[in-house]
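Next up is one chain by itself, shown in structure tokens, the form predicted alone.
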Amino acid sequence: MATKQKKNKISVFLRPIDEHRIRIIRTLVQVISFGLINGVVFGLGRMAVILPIEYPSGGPFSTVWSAFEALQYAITFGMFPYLAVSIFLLVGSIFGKTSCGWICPFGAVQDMISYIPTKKKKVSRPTNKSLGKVGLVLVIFIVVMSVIIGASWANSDPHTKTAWGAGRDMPFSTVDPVSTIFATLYYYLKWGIQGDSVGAEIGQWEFLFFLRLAVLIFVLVMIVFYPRAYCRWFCPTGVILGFFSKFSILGMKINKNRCTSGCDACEKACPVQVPILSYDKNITDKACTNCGECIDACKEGALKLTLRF
């Protein structure tokens, strides 16, 4: 009797670990690629890696660089920009956007604020799919800029890029809110402290300043409220990725024949609102980040991330 009450205390402790297993893992392999994302701080060196991820390639602590900066940075200097392209394609056809649920630091900070204890709010599917548009159209907008920019440089003689100011080398990095949090801030405070001339220079973009301020504190009140936001509206690394997640290799799976009990369950515990009981076998939404929630929360086992061929 008294072992099988020490059973029962032993399950009862382990339940929520069970209940949880994915987001478990997930946030061990958040924690550990922001450390190695951030490893200067560490000790270690800067990397010739590009990365799919939401994150400043000059932060003060990056290893990596950004792919979406790295896309503008050539655009900018009148090149094509055949590597971060690539990245883009070779990462999104194999592992879609698992990379934005698994390693972005701002995804993994947008799901410690998710653990804020506020009222979730949802909006409808057909309200979700237009904003997801959004990134689309800044994605576009970026690139136009970019190429412009890139063709002036081109024409210069001699070759420069300063009358266009902050954004001469990567027009989103003027607004982006992800650069601000983790370059912009810390870059402000520390040459404002030390009276560095180029804080002072920073004081000269008063205006530019308060306005990814303002974009910043935007996003982050929109992710309290609504999971994710960022990354299913506004984000440009996850509208290129999106592209390509439909047709990846790894990627969530629903196996119908499992789906008896006809609960919600899933969908509701989705961040992104992906309608996942409206596909039959493989779950191809372009919001999905392969996150594992929706596998964590179902109690039939009808889901599973997998290899998908």
Given for the second form:
Amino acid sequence: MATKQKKNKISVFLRPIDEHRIRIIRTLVQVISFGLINGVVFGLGRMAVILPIEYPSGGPFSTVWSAFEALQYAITFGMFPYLAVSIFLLVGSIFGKTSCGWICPFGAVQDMISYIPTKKKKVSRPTNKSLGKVGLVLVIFIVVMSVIIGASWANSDPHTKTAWGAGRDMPFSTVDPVSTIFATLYYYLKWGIQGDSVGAEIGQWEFLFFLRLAVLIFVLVMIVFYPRAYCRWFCPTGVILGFFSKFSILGMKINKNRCTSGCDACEKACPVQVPILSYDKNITDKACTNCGECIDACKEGALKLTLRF
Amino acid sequence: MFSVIMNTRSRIYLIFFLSIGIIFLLIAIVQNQIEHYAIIKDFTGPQIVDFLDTYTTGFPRPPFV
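Next block, the form predicted together with the partner chain, ref. the form predicted alone:
Starting with the chain above, the whole complex follows.
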């Protein structure tokens, strides 16, 4: 009798862990990958490794290249970005947008921000879909701009692109909120403190810095109210990886035979508002980051992350 | 381990993009494109100062950097 009571007590104690087991595993993976991506802090060396994540390659502690920055960095030097494109193709085809949900540092930041106790807002399905096109427009614009910079660099003699200003190597990184958080603000504060001039040189700020801050504040406010807003609407890396969601090997699968209660707990739990119940088998939504929140929410075990072929 | 649940069109897309990815990766290796990204390894070199402009333009940089 006493053993049974003890077992009951343990199961009651462990229930919250059991109910959020995917979230716990994912958080652990996010913390570890955040540490590895910022590995310079722990004495790791910088590597010419490219990952499909949103993170400034020139960040103070960055150990890897962001694939989208690598793409721009090759194009603006008049090269075809074989390496960056192959990373997108291979990682996207195999894992889909899993890297967004599990290893992207800014994804982790967005998850942390979503814990701020505010009433989370949802947008309608058509609006969600339309806003997703903002990222696509951004990607097209940036790639075209990079091609123009690359062409001007290749055709100039001697090779120079200084006329393109700060965005000559990676145009998007000049306003990217992720670069602002992880690189710009760090350098600003570090150099400001070293030079004992934080705030003193406010008159010397250029328009670009104000623009950066404005974009960052806008994105952060959006994330507070709309979880993973940057991921689903604006992130260029997410847009490119989302293209592969329809046929990626790793992906979410719903078993409609098990989904009997008709509750929409999975859709309510989904941070990017994927219409999970509208799918019959494979969930192939461009916004799905395979985060597994729906698996935790489903009491009938109808959802799972699986390998498909 | 694999569930055979993907439709034929998706499977063709998957194989196509995986093949292109592998071909591009091989071309990148042959062209030694990784060298282009090796700039990040030498973070104190003069080239990196130029590279950091992307992140640091807009506020004054101290003379010692």
